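Here we start with a single chain on its own, the form predicted alone, put down as structure tokens.
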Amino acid sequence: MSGFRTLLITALAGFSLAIQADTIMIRGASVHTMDKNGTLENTDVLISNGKIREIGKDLSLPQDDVYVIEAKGKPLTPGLFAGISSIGIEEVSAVEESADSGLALQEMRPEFNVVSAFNPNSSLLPITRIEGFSFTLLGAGAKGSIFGGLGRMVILNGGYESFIGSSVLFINIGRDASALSGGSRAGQWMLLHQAMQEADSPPSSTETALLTRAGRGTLSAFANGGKVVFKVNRASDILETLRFANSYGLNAVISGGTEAWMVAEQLAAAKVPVVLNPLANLPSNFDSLGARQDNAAILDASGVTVIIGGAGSHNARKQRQMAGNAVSYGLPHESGLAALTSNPARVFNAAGQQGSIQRNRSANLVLWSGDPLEVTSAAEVVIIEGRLIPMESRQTKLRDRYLPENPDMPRAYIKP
């Protein structure tokens, strides 16, 4: 094959590469497009200059240097969503100087934005992406206020300017925010209503204000359809959230939603998506007495857009297992994949760059050893923005250093 370089999938499974391939051909995959075309069997995908150029059977190779990956019928999906996380803004949660996801000031600062703290060189990025995840939503956590602050979607390509979509505001409701609102759930809504009213009509000089000028500007901007993630679990709190969001024109997303199944019809009618953890199946507090494992299935059947989340920044790989659990409790398999791909991309305004396999879209793809929702499957090839990602991380380097196949010395003495 003069002029071409062919890489078999068996060789790709564990290789360490620094490949700069302008053109890549994936041959004979089971392509989960995550759009109206559904799943295309024994299909080729041609990638060039970062974009998907062709999708079809028996595609011809262009007359230039091409990396050919023989998929042999294995599943090809869009890159997966790593949930609402602190990837790149938190290295070790217990080490204060490495955790930048929350503001500890005891005042309302919705203008706090975690994006400026993002570090694309964090060890969590390669750990996450070699497991098949190409994007995440940076979340702002509340340490001193029911307003967490602002976050944004980011592509896990290791770039400094990898943000996509628009800013997202985070608000915390329920037991976790009780200590931040005078110890009462009613106090949370009182403060939230007052804050939104301040954004619309600034207080006079004789009144005590909740917000800074910048905070009022932030809330005012979101009152015109801005995306707001409400961390809330109890059914009654979810209904109050819907009323609050409707009152101020907020584009609400429920995060947590342990009891969301109880109000599935109301969520569907309001067209409010839910980011949930399908493993929340037992009451762990008074906000989750209605926890059940078929939460995602009930919501999906009711017409609610479901997104899988909750694995945490250091365990994003478990998102696949969570989706698989949801499928085992009644969520259709295709809906399980959508909850990790097209749904979060669409909800958080990143559909043009993530979540589906379409012509002339950014090439963010993963080739799997088997069903991506099976815990025994693994990502064999990861492509982000058209580039083959090195399948190595800090963990794989430590593994390779300390677990050689035929050591001549005890492990403690082995050096690379």
The other form holds:
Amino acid sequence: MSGFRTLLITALAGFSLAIQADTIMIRGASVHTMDKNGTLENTDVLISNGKIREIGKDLSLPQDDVYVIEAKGKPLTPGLFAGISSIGIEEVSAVEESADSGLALQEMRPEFNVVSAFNPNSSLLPITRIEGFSFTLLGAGAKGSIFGGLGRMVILNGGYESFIGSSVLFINIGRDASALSGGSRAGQWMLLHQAMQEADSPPSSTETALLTRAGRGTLSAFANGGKVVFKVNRASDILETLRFANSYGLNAVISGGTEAWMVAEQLAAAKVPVVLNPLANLPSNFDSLGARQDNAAILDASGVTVIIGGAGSHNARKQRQMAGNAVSYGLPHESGLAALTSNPARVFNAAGQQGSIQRNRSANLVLWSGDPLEVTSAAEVVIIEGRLIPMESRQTKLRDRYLPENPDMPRAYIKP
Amino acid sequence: MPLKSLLLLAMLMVPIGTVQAEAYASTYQPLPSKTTLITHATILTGTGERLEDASLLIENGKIAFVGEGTTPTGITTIDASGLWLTPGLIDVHSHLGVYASPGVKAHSDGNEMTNPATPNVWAEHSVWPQDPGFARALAGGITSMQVLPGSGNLIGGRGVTLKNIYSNSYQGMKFPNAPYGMKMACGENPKRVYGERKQAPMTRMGNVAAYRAQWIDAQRYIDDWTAYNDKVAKGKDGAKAPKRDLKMETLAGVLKGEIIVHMHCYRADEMLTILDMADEFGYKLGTFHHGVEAYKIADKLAENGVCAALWADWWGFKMEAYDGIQENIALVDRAKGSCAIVHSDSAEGIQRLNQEAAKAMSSGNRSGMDITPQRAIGWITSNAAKSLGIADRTGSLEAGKMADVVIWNGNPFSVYAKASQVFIDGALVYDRDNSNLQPLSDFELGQLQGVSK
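Having seen the form predicted alone, please provide the structure of the form predicted together with the partner chain.
Now the complete complex, all chains and molecules, led by this one.
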């Protein structure tokens, strides 16, 4: 036993010490690779210098200074996707000065880019990542405009420059018909077409311009292959979205999609993925009369790529529960995991960094106490880019401050 | 005095501080039920017990026995091998019906934000019985719920406890003889709503001053009626009855212990202020709702016999929700004599209250506590019934109680668990395998014609 330490994972799973191991061996896990290798039972994963070096059975230890984690058959998955969120751009939703995800200019500004407001020191990052989430897509939601703006994938490791994947444009269609689109979804399409045409050829001096020069540049860059997330729910609006995206060569993703199951064949044919909330089963508005809990299962069975989304920022950890509910309503378990890992990574062009467990790829791994989609399971070990994440957050510290009963001094003196 | 006048007087005397017992009375009638024996089930009784391979008999809409007992012959028997039985779930904080689906402006009936104190409004008068959310909640095992006004006002109005049954009227859903609740709100919401209009309250101190002024008025109202009744009792001529005041009737009902206060309050310090205020005016606080910081004062809540209805993991949406932790419910539950409740405040959450309880239970257990399913089920059944003042009739599986029962397809503390069958007062009102026993609101009937489902 010389030279390496064996970590005993306690029920509390708090590694309070900052662990600086460069080389980590996870022994005997049920490895959900989320790639063509499927799930590998009783398998070891060796990590060093941020990358996965080996995946296999009974791997030998390469050197003395290896941090060994005994998985004892527990599931090991890639780090999960925290959905389209405002993690790092919104600290307290109702505290306006701490929330930067929306632009209130009441103008068409597709160039509004939330990435520039990202703060990796937000308390939401540790709170989210210790629950097994390693990446999110920063969403933009300009208020009053059909153009939400620009966002991007970010790794939740606390880095200032941890962005991955390509820039994503957000467009909102449907019931939230904004003041700037004349209160009609037909007006929304009219303006969207106008905007795309402006991007192609700037308006003459006598025409009323919809976009700024920067906005035209943004749309121009997205035409012919740009990734555009359309927030849209009603089946007929989804079909109109497909037509629109096709006209301008946009690489569309549907977000919301409560009625997507009704047009599953068309979505599959167009190879358009859907980011959805599997808990949305109420006719919460007239765009969602067809909402049903097996939306994800129907789409998956029809060959549509499904991604879990909609848990918001503060409670992004609910994504797991949402996927579990989708599985409960017919989505295959492996598809449920893919909807939290490989699917979002691939769709948003970050498959090289996130979403799977593959040799020579970045090591983003979570060891779970049990089924990762079960509400009574929890992340026990989280590794992001090869680093063990301390299982601490502002919330665990508040918990540990108030766990002791009847302290002598005020709890302000308990500083876990 | 003629007899007729005496009767009128008697009727007038009843409503002081309360309301005529018959006003907007419940017309709820249990649906037809059959004598039903459920056998071989894992039973969580709601009283802290877990029985294995046990039976439960439903007879005349009531629970005849739990465990073992005498069984009549020729009755319906359900073999529940591998299945779990719990009391019907109860959500103490719902806005179904008052913020109904679809959530259009025309359905926004939950917050009478025209005055910071509206104890005169009753949530039941906003309830749309055709809310599709009632059916979804039923599929999640909800058999009773309290529908509350919103939290825009300091005093939002009366809540109503409903049986989760479709009816043409809320009266047809109204839980018979359940006490009324009164919704109050601390903190950010009222001071934001009215402060932005440059009127009181604009601050937390303004909130408290305004509550106190209301209680003082209510005390005077009670005094005025008491004085009047004394005069009448002594046969004094010319006694003039005070004018009925709907606001004061509700508040007086609280001071007299007839109406239960349900107090939306997030911060620990504010909850302690509210407990002092209850002492000042001599009423008993029922339940704190939301209480994101309840874990900081769990011992005080238990000492005061106050329930705390909480979320498993919501936090951060406003400043007073910034200190939310996932162990909140477990820490509140840990105190001796506690009354922890999982509530939803959500048309989504009410459908999966068992999952919310499961998360809270396992968060507690990961912190070193030892919370069993038989204890945690109380958070969504018996403790909720206690909060609503209906624990003598529902919320647990005990002989003589209403047969509000859920059969689950497995351990309800799992994301994969589903309610298979739901009984309300012994009537089978939901069956997952029988679409004829799945209610559908008028609103949803006939929608999406031509869409193949």
